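Below, in structure tokens: the form predicted on its own, a single chain.
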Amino acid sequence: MNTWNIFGHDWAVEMLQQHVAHNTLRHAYLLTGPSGVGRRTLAIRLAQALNCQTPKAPGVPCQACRTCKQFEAGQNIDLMVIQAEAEGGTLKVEQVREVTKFLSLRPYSSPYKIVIFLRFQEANPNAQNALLKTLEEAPSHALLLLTADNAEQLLPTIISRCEILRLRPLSVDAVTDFLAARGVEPGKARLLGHLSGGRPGFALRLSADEKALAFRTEKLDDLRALLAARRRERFTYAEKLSKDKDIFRQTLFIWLSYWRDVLMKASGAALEPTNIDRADEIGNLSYDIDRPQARAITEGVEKALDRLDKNVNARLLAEVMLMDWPMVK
């Protein structure tokens, strides 16, 4: 563990503690990353490092006075956090507008007004547009933090104003021993490593939430037992998952994760499967579906995963991408 007690990110977190040290801040910061990787994490240790009012050393904040409290619950009068409304929603130009509104005024009790921007790449055209003139005029006063999953999904004037930090997933061995420090036990650490995809904050998560495990427990049974169904159930499936967007979007991430493990086992791959809780399962199915289709499948739950993004009919994409599966009883 490092000085702003974040699990991994040992580079970045020496990197911001040494700006903040020698106050050689920059404006504005883009932290990408998968989701769960520590990009909040992370912008909001150097939000307490530039405001904590008994730091344990230069750019190190305590994480236990008032003002590194009221940072890591989002409460403080000078700072402001912004994101869609729902996970997969949009960041609307209204929005950024209130951001531009919130730098106008001098900090009240800190040295700094500072925006952290989630998932930014939610946010629609107009919107990184709107951010665009704060980013070129900001006042001295202002701090921007924005995360996204990577750059390429930003507008290229948003990604030139800000320093760029990467941040990677780390090693499965790492995560799980992250979990298993923390008092998870070691076999369920062990699935939740590979699950997370070296995701320490997804991984944590779901550690306490029983009910996602027990989503994805119940959304793995479904698929097999979709592989053995006829049309009319499969189409009868279709139109129950289709009624709720997220839930659909939920299940589809479960599901190419578990056709991504039959296409590696159907390909020769000798590496263990990120489901390792069905491991046996996988491979007997990989002897039942070879390598093109378990990639024909692959892509085209990743295609359903593009498209549901793009608002087309749900109810027609779930048919269309069931009735492609193959029949394995």
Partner chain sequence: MTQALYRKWRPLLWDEVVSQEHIIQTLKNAVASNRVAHAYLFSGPRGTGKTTAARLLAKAVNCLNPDVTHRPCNECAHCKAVNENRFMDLIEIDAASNNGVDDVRELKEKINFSPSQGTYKVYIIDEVHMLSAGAFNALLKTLEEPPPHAIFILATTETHKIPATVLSRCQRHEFRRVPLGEITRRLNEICKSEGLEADTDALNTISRQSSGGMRDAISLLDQLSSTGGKITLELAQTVLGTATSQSVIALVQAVIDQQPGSGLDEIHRALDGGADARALARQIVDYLRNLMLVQMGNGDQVEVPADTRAQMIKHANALTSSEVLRMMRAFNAAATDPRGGWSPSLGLELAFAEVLELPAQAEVVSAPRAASRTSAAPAPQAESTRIQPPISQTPTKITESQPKVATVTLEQVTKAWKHISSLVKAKDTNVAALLNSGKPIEIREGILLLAFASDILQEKFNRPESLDLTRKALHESLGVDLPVQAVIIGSKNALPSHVKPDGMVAAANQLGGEIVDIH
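Condition change, the form predicted on its own to the form predicted together with the partner chain:
Next comes a single chain, given without company.
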């Protein structure tokens, strides 16, 4: 745990703290990394560090005063949080126009007016373009914080106007310790640490949700059963799976991590599998499925995930994907 009470990303915290303490802040930051890695938390802490009335040290927010609590809850009058209406939705140009209007006024109580854009990769091209001029030469009292999965999803003109902080996934051990410190029992902490792929936020969400783990077990059992199943059963399953797009997406994520493990195992890499509790099963499977096959399947699942968001026929998608899987008894 570092001075900003954030788990991991010490280098980023250190740097931002210096910026705040020495008043060398830039007007726009882009925080990238996989979801659940701590992008939003970092953005909020930066806002707190700038506005805290009783800082513990220069650039270290107290997280206890009124202002800090307001920022934590996203309630401060000089803070604006912009995001698509739902995960997987679209951030629209009207929302960006509101930001321009918001920034044209001076701050009310804080030294800065802060805008946080969450999941900016969901902004459509028009919205991104509308932000360009503001992003390039923002008023001196403005601070823009953008978060996205990775920089390549945004317009190159957006990226070149921001200071980019690439937050990387933490190590599995770090996340395990993090969970253990929060009272998760060690065995479960270790499993969740692996499953999270180094994303503490994601691991925490998973540990709080009892159903999530059961769902995962069910879907992995399904996967194994599907490999031995005949075509007719696969078609039936595809139909069932494609009914709910959200569940479909989550299932694909679980399967993707599983197939990646098989690929790693089949290639002979020393990496510990993500699905650590299924290590034996994955080991066995890697004898039946060789590397090129494992790669083709992994890529197939990844492409399916991508296409799912492009509004294709979900059932057809599931069928095509499952038909390409080999038969393994």
